[in-house]
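In the block that follows, a single chain appears as structure tokens, in the form predicted on its own.
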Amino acid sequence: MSPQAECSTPSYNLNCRMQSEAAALERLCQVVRVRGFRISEMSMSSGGEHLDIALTLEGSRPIAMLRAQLEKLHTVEEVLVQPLSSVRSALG
């Protein structure tokens, strides 16, 4: 695959904050993969009750309805998300 293929799929930084309970962040990646979004990257801190978690995401189709899926979710409190700048076509 050539370096411009992988250029052409959007990249965002989604930061979720949920409720720490069981299976949530299964759950989170599970709406996230059925979505049609990759996880590049993941990091995750547990803060009490809270679980924050901030994601690199990859996909083509529109964030807004990932975003509307993951509000859905009954331990989601809050979903940012940002458009990465183009970093790999500038490296490349």
Given for the second form:
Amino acid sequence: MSPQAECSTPSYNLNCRMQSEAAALERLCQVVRVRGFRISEMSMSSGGEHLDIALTLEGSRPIAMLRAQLEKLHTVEEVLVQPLSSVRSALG
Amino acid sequence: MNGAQHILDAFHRHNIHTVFGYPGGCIMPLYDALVDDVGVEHVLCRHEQACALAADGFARASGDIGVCIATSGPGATNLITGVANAYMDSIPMLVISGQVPSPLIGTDAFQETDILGMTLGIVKHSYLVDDANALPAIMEEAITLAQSSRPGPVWVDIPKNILLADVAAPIATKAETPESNCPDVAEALAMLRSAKRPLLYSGGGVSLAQAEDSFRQFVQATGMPSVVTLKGIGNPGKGNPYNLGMLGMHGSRAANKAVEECDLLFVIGARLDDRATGKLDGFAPNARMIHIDADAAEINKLRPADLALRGDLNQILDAFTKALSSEPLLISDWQKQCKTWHTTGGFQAADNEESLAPISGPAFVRQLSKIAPDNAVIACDVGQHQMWVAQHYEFDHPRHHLTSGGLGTMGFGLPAAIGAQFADRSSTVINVTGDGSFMMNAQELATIRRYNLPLKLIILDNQCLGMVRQQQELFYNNRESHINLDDNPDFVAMARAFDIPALHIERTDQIRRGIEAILAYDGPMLLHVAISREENVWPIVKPGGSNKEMIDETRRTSASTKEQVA
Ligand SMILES: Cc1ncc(C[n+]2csc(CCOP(=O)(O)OP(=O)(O)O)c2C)c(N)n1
Ligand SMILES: [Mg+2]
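Could I have the structure of this protein in the form predicted together with its partner chain, to go alongside the form predicted on its own above?
Complete assembly follows, chain above in first position.
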């Protein structure tokens, strides 16, 4: 991908609460990848029965589609998405 | 009770009496428990792929959940194609695999594979059981989940020590499926009423929701012309005057024309697959779209809907029917137009009545459709023969047409037919297969014999991978590459080696007698049908092309003719 193309790829913050289970992260990442997004940052905290996962994503497909697919995962409880105004171009 | 017994207990509670499986090391405790269980019939297939596909066929034909079982490692990996097949077509399935004992997981133990990791993308959900006391609740959840909302396969991977462990947890209570509320249909109804050329587009979601009756009442109330996807075939019933049949890559010219001309596309239980829509730019260019589906993620996925309703199709369709019965739609001109298209642009078979002529695939399927009983279940494989069945066989119910739609799995037909026969031992089940596909699960002839299933097998043998040959001919300058199967085995002798009688036919005047002979025979029988190598499936849209650009040589027009319905 050319640097220019990279600059114009929309990015998002995605926060996801999942039930805690061994394969939770893998499930999430698999859907993100297959539905056309790239994870550029990731953090996770676990408390009690939940995992709270924060992702920064890049991808040119509609983010609502990714959200709808993630919400279908049996162990996903909530997905919140926020567009990031072209983080990369701001960073130059 | 140990873990294995808890699994059988869950089967009983959910009325699961037939399972398809293959034993091995890590799943042995479950097989040991099966010895004492007379309420569960375990069907031993000869390959785990066939176990999964048979469970799939069982589920498609019956509407109940299909269950398959395998051991760890190669047993589990052999299931994968069948599970992917079920996933792509949203078939309710429970998959049970043995796993190496918990302490050995992650040590590259004998027959250890990370089946959970390998299958994430082809399951609705999956579990690796790490606590014996969690097993009853997991089984309960898995069985419920596989069948709820949009169905799909749920995989439970169980280490051997958990199958053997005493389970202290009580028997799980049956999970309640949540009631769904019917969305308001008023706005959609207004859109429907204002449309001059509304067209119904229905898919596999109708029978997945067991909404066949509601669908037909709705069709009757609206009189709306309709097209179906491959998996929606049979939705409108036999002889419906406004059904234009299958749309898409191998759809009829009439169906694709109606989609092009309609001003409202009313999509029910369909996901707008690329094989159906062709290039999206050219798809239903004049239409607004109402999309009704059980799965929110299908709405707006490929084409934005002008209005979407999500929920139980039965409730939604009933609400429309009720509203429409007092004041029907006024669309008689459009109905007439669609009927005319259907007459001039419906599926055509280049009928050659000459008795000594070689057998044509479409002509054979038309005869089969006339002769077989209305409630016969046809399990197809993948290729030209599959499309000929979709085009030329008249189905009166979607559960009578078993076809691998989403994954297009060669080798599906024979095991799926076995599953369908177990779903109803008295029904007529016919596997229509190709010479290539048949060889992908031919070992299942042994299963037919073992259980003495009265299945009928029909091989349309064109001595090649016909569908690939056709695309090489049309789109790769006729450069044939690795599609030749003229060294096929003698299929008649092969069937007989499994103690299954078989007949060979090759001329048009033998079609009727051949079909009647296998249907009349009290037991399994194979009909080997030699057909021309060169015959193609018409019409065809070039992969990636627009449905407007159909190539149709049915009447031997020039190859490049882009015909449209006049
Ligand atoms: C498992 C699998 N491998 C490959 C394919 C690709 N494929 C699609 S149709 C086809 C040819 C099928 O040949 P046959 O069963 O003889 O049917 P025909 O088209 O000749 O009627 C092939 C190879 C597939 N769909 N499934
Ligand atoms: Mg063939």
